[in-house]
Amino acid sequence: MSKILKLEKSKLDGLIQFLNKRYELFGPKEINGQIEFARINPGDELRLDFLNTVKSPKDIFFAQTQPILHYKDNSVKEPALKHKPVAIFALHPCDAQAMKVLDKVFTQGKYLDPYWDGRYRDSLIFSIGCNTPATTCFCNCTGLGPFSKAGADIFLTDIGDSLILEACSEKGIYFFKIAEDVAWKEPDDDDLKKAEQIKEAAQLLLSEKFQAQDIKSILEKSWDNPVWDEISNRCLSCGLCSYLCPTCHCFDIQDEKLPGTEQGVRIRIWDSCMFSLFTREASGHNPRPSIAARFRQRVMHKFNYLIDDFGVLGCVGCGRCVQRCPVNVDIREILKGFLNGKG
């Protein structure tokens, strides 16, 4: 059962005071002029009225680099996997729900990675509702929206001057227990009420809606479409796409020896399906050697085969990748084009 909250923003720090004696605490926060999550401590400015930041917050669980052994001589030492446990304040609809998809690929599938395991499980999710959702948002068509739940212990709404929030999980509500000294208030009528309106009102901001889940039988039958050389035309094959995704999940495993030295460390990289090397066999041979297929692959992993493995769509409409191609590719231009027969 739910139990909501309010908070006025005047007590924020209070929160952040509570949060930061049991968790190592992440929010939205401005660096460098450009909102990004980081650690949050007492007395930073958490910034609640950001877009989407450039960078999803998946780093935080999936790290773009990760020792996962350290050699010398003969002896080979892993590193420790005890930490203390993550809270990220103030995810948007579509980060959270992408947490959620990474959780199935690096849990539920032949082989659990510990490094996502053990600090995703025992972490706590505050998201938030996108008042202002940006024009390059489409969440409305991966069955989310702008104030979707999915992936939240506590869901935040926004509504000025404080804060509602709504318990959504078993950590959530434990969390509302065990934070008693907070300066929580109860709210009233009109504090939700305002808080439905603001959710109605941002509903509105996005743009026409189209079904991403309907592609997936259409792509099944468009493996040699013409349309994937048109579209490889404009691709640079750069992998911004992936690197900014919230739910591309790729990783190389490389080794790394300190020269003149019998020592060295293994570690996990980003790595991205539009990359040449990606799919190079050691022969030479390569499965994909073009734009065209590595561009085809991205698209089918994401509507079509983790479908298949997972049961869940590999994108969350965040709009990073529309907003950040240096070529301006669109999929959700891509995806239309193949729900209206054009593909």
Second form
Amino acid sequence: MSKILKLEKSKLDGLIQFLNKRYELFGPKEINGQIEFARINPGDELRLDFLNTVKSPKDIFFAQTQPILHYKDNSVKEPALKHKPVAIFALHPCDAQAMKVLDKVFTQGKYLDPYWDGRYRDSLIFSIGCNTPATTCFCNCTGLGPFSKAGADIFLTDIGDSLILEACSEKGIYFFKIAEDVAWKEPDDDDLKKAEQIKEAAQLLLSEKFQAQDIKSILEKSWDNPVWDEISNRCLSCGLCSYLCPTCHCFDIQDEKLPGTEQGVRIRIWDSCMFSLFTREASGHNPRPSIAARFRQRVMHKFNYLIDDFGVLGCVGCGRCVQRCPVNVDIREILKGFLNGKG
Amino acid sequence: MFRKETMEMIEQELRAKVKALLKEGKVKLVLGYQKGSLPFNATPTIVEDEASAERLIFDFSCGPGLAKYLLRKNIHSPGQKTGIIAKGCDARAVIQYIAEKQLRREDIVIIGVPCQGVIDPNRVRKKIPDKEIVGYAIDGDKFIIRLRDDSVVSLNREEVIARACLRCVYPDALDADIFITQPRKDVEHVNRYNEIMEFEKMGSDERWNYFENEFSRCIRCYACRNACPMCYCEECFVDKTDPQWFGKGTGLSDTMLFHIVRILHVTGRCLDCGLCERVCPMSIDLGLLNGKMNKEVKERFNYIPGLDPERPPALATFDEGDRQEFIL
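Got the form predicted alone; any chance of the form predicted in complex with the partner chain too?
Whole complex next, starting from this chain.
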């Protein structure tokens, strides 16, 4: 079986039905007027033309609220970790890379995260090239690009009436073998040429030129830079950027007891370094007492510490924070400021 | 129809007047807007010297609220003279802060600007989905939205301007010390409660279901709270840890309870500036619930927040004449 196949969009239903039988299938669809990654059921309309989803799809593997144990009197019960394997259809390359970043954090460090590990490892990721990256996108500055295959098992290119599918991993090759009933076709030279042209045109749409990896050495010397104060004078210190970000992964653990009983649940929930509560200690002391200190942490974590700890950049250039920040704090401007010697 | 003054006229006068204030030592700094990185998003800025005043702008992209920055001790402190470029809602926030004893009137220089509403980027995005917007221009009473492929889409004011601005009846900064160009004074007397009256016709189950659906999308980023000029508690109830008051998960009962309590806390203080719903990444209809509460306060206590610095918030005071038919 070939490593590169073609599927006419009119035959896409066959692939979706096949995926639905074997996997818990997620894909981009319209919910309340916004495109989001959600469960795809037979008959759902897949939206392959989206610029970017508002929320990142990280919650497919890293739930915002994850029960980790239930307790009652003296007994404790952990939820079963069994699951149907997940398939995600039409993930943008930035989000596919973000999952690789999260995988490092949750599986390569001191501790193995059981909620992430199994589900991600068993998943099948279909990335799709971004034919029209948004003006807020800067994946070319984070070592990727609108057609980066990082993190993809199967890479899709939308050439109009058909999709070109390329297996990029063992899992992808295996999938082509088992999904032999799907109405695949062999792409011809014209199809491949078209795919190449689309890729080249997409790359031209990205206007930013800086390289985010160059910022680490500057950040290491920028702890006391007044720029943190300037940013913090605007920043609202909300968690919007962290919660839309595909790589932010900090969490909190809470016990929620039913009042008047000895019964409850321990949950793992998303948290954000932008909240003052994030670092407030039991004594009341807060080592990051200001918005400036918190904002600095967020930038340092992504562009400095994660490189030390896991050898990866903590930003994939998806631009969600840029697009949605209530006060237009634009990470691209901040990074360029450092590179241009404001730091 | 939009006002005839060009943006250049507004900006020229704005910059000149701010420079004069700084030069004459009448203010230490001025809170204003500078051009942002996206066509619909200006970003707040602090101007402390005449040269920096050159970056000040005022146009339809000036959506962020500025008043709340006055409550940050590193920006403004009692005794310091601080200027604020004020849309109607920003000025009302200042007045409400004075009523709530958070600011002293004599410390603040209110610089009114002729606000014709601000753009709600989410509304435009939904109108022109999955197209990249690179700019806009005004033509008569239309917004001409320019797309990346150089094509244009013409949208009506009603399709672009934030919902709260469309029903705003106080666009001119009240009690302004300086006004840039002329106040609008031409506000159409829209019934700001039209949408709410439609909503009230629904049955209680239907209304509850509507808000359940809205709040089920909440991701608890607290952008609504942090953007809200009236949410300025030093420690928010939802951040209380000893004891903890609220569940922090995204279960519906926790998210709904957070929003209901927050809205109760701003009831009678909410300025209907619409920031909460504009900043919400999940497009939750916060304006409707706030609007309903504002209407209740108006009808019960004849109180509209942000108009009178001498009058305490409706729910922080008691009057024998208050309606109390709910007490048996």
